[in-house]
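Read the single chain below, which is given as structure tokens and is the form predicted on its own.
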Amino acid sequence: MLITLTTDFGLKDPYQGAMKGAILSVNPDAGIVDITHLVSPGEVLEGAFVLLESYGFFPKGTIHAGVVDPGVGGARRPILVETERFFFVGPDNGLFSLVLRNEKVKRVVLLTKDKYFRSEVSKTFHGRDIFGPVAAHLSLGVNPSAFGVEINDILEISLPEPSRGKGVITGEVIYIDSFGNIITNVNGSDALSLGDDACVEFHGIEIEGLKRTYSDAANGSALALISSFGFLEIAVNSGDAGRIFNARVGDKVLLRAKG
């Protein structure tokens, strides 16, 4: 059974290696797949978006362990969520709330049975000491109910909603990828409803029309298109739009129908 890891641990420090070691100490045959360890530190909504755009491509039964956990050791709860297709293990801070809107939840378990944790649990590293070992035991076939008690609620967070007017949609940046492509919260079908000749305004720059691919614009030119995630994206062909526009998550984007 596969275990995926989505964290904000980074690549410099020993954290993601230690978590993998804790998993393999329980199940040496576990298949571990890194989705990413480069979620911005403590940015739960960013981690939730990364999970949303990746989890569904894995085989049924995959265990998704997520650790973007600024509240580690505090009041937030450690949970295991079982859906009809997958398992999710991590903090109850909204990290799984976007994906769970697409899934039929079978049960949510509050992790209380410390027999499935490491023998010594740090107050600041539950990825290694709780979530990794629980995911590993789960991959060995331990029934989800064995890990604790079922609960009926989890913390939910949401992507910001764009506002819509006649011929106008106002959205905002929700993610900037490592290529510098700027992902907005404007749904692709909504954007296209204004016509493929719609104008995008961002940081005082107007981008005319919606392209199909990056290569539809000249090298170094800005363009707008529908991303592989299905959202309106601003990019620069062979360039870094995030750097060029000095873009930040939360920046406003305006999409206007032509005429």
Contents of the next structure:
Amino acid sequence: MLITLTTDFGLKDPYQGAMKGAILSVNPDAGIVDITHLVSPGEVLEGAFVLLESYGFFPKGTIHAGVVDPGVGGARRPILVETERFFFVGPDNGLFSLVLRNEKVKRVVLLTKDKYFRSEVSKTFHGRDIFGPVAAHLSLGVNPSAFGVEINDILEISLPEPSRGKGVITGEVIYIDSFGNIITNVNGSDALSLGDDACVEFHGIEIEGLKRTYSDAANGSALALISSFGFLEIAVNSGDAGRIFNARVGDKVLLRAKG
Amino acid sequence: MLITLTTDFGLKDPYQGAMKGAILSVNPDAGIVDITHLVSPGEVLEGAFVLLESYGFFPKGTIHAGVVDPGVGGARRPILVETERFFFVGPDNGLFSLVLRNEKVKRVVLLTKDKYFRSEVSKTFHGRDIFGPVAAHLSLGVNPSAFGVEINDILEISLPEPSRGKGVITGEVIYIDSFGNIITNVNGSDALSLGDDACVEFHGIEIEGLKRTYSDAANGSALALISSFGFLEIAVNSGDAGRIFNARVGDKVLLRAKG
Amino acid sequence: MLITLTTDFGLKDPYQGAMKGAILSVNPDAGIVDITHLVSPGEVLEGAFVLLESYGFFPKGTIHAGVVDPGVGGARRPILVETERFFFVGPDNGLFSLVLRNEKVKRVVLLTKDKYFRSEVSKTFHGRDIFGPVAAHLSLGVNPSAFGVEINDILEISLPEPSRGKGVITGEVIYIDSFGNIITNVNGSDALSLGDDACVEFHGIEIEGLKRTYSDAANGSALALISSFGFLEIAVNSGDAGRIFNARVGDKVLLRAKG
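The form predicted together with another copy of the chain is what I need now, so please give it after the form predicted on its own.
What follows is the whole complex; the chain from before opens it.
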């Protein structure tokens, strides 16, 4: 059974290694896959977005453990969510809320049964002491309801929503990737409803039409396209759009139908 | 059988991939787990600390290969250490010396049997040519004593020790993690022996009392707590204490009992 | 069956996780090994070099998936190359051309059979939608010729070649690793043909003789040696030669026989 990890632990410190050790101590045959350990520290919405863009490509039954957990050891609840296709284990702070809009939730369990935790539970490292071991026991076939009590709510956070006018969509930047591609909150199908000759305005620059891939623009030229994850994206062919535009998360993007 | 890797190879170069290939060429079923490849180049004590904080969470029988090896190809000895719970393979330069204080050593073997090495052994990459293949053969069940001759000593390096006065402990910073948490050499139980209302002095700032978790301090406020690994730690709730304090490894920390 | 990944996807974004998910959705038992995801964005020759220095250490039958693919979705062809020892899957943009000089090519297949692709194929992420799934089906034993039609050519790119005069070789820097070691295009055996007392000139500095390992030079001193991958390398014992020399890929290196 596969267990994926999405955390802000970084790759230099002992944290992700210790969490993997804690998982493998429970189930030495667990197949652990790193989604990322480089979520910006404590940035729950960023972690939720990275999960959103990767979780669904894994096989049915995969256990997604997510630990971006600035409230660790405080009032926030440790949870397990079972959906029709997957399991999610982590803090109830919104980390799974983008993903769960796409999934049919079967149950949410508050993790209370400490026999599935590490024997000593610290106040500051629940990835190693709670979420890793719970994911590992789950991968061994333990019934989700054995981990605690069912609850009916989870904390939700959401991406900002674009606003629509007549022939105009105003969105904003939600993520800038390592290539410098600027990903906005404008849904691909919404964007295309304005026509693939629509014009994107960003930082005072006008970009004409929606292209299909990077090389549809000249080398070094800006273009707009629908990203492989289905959002309107601003890029520069063979260049770093994020740096060239000096883009920041939250910057406004305007999409306007032609004529 | 699990083989963990703790190196300073970085994640960009072909080195860690080549070492994994060399392991899998000997044992294609080896379960390889990265602890880290981002130890600062040649920083043996840093590597020893990262190992100390992660190795013990893995299952009994795990083989920990560590390669932070500035003396590669020179006089330093390649070794295999068997303890009651684990195996350690790497250079005899102190990399395992923090870990081995916690472990019951059964034997130390100087690696001399080149039939367990790669067929060509370079002078500069023993991770790929010696330590990886030896770890892989070990994971196939080769007896530790088959790899060479038993020796009775290993090179030891140590963390600096705090000094104690009446109601006062003077320690220093030994590690700053990616969150900016400042980890000191003051043992948690020693710190708590001064009372959980003890006062921490760092860079001229006084921090009152030992908290249990980050969110016990106000957002953006400094706090002291016992880290999940058992050392006195200075942190800032939702902030980067290392940067805020401009902290460096070696900086002094004073802990003083109240009143 | 092992599948290695060499990409420029970075480790922060959802891309490498999504590609792994796509592989595991086809073959949940695939053994995925990261060579690197930190090739500089779009730098095909750099990716080719990292593959060259790592692919050969993996067991026979390993599938090497490489995705440094600035032309994704454009005219460049998706291919599968079968050699006597390995499989290579990725874009036909030269990424495999250094490696293939060492390998006996059995066939090159243009990937056309979309039943082996993900059900939806984006224009900008063929790692997830084509190369990952094809590698996964290959790991399940699908015959290479089932993936498309055989072709007879692949695009080749090459490292710059050193020039030779009488007792002199003029080469250049092709890679600088994370330790700061400066790797040149001068073949080790060519370099040694000038004698191990040959003199290296770099950035106006003369370095006498070829050493065997880093610690053969004094701490902080520059040295030349044959790297573990067989190229002439300039290093500084316990130092970062790349930074000290302010070296750049393309900088000239002169090797001159003594006397």
